[in-house]
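Single chain ahead, written as structure tokens, the form predicted on its own.
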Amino acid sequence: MNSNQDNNDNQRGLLLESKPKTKKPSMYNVLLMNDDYTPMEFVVMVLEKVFNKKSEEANQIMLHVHKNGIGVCGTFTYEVAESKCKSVMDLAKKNEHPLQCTLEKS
């Protein structure tokens, strides 16, 4: 009966002893893409409301894609890039600016 109670206690123990993988999520590169029509005030505005940049780094990005055409804003996990990426979107549409914005895996 000893033996038993012995295989128990070492079968418990080794459940104790082993812990979940956890695994990181994805992450996601929001891109805003240069146009001749939205006026780069916008795109600095865009910047500083939906991804919280300080004026002078919202400014270097907007010049970024101003000069080659494509520019990460940030990098988030898909649920966050998508709701930035959509509110990029909305905030263009609604001033009627032609900006666009996607998401790429990291």
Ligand code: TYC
The other form holds:
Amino acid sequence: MNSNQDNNDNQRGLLLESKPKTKKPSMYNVLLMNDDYTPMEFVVMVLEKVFNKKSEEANQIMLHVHKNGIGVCGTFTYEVAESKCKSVMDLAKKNEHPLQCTLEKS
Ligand code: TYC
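Starting from the form predicted on its own, produce the coordinates for the form predicted together with ligand TYC.
What follows is the entire complex, opening with the chain shown before.
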């Protein structure tokens, strides 16, 4: 049997057993595409500068993309993923390389 205090709280719409309502944001993979023209060193430089990768990991990711055609550079919230993707495309365009990058929901 509820106490009078519980009944009063319920009538006032207070949640007595509420879960914390924290929603995790959707996450997005930034995907790098292979092509035949972008120099390997340029891709490594992009991975170091835009994705803060150390040279060893940057090289591994670049080689994965080179061999498999596509690869994940990192996973971020939408705004961050979109911004990093734009940075890659801007750098590629400035340097006249056809390097492409896109997002996918993770
Ligand atoms: N395939 C390119 C070459 O042989 C290198 C490369 C790697 C290009 C990864 C793009 O996302 C890329 N020069």
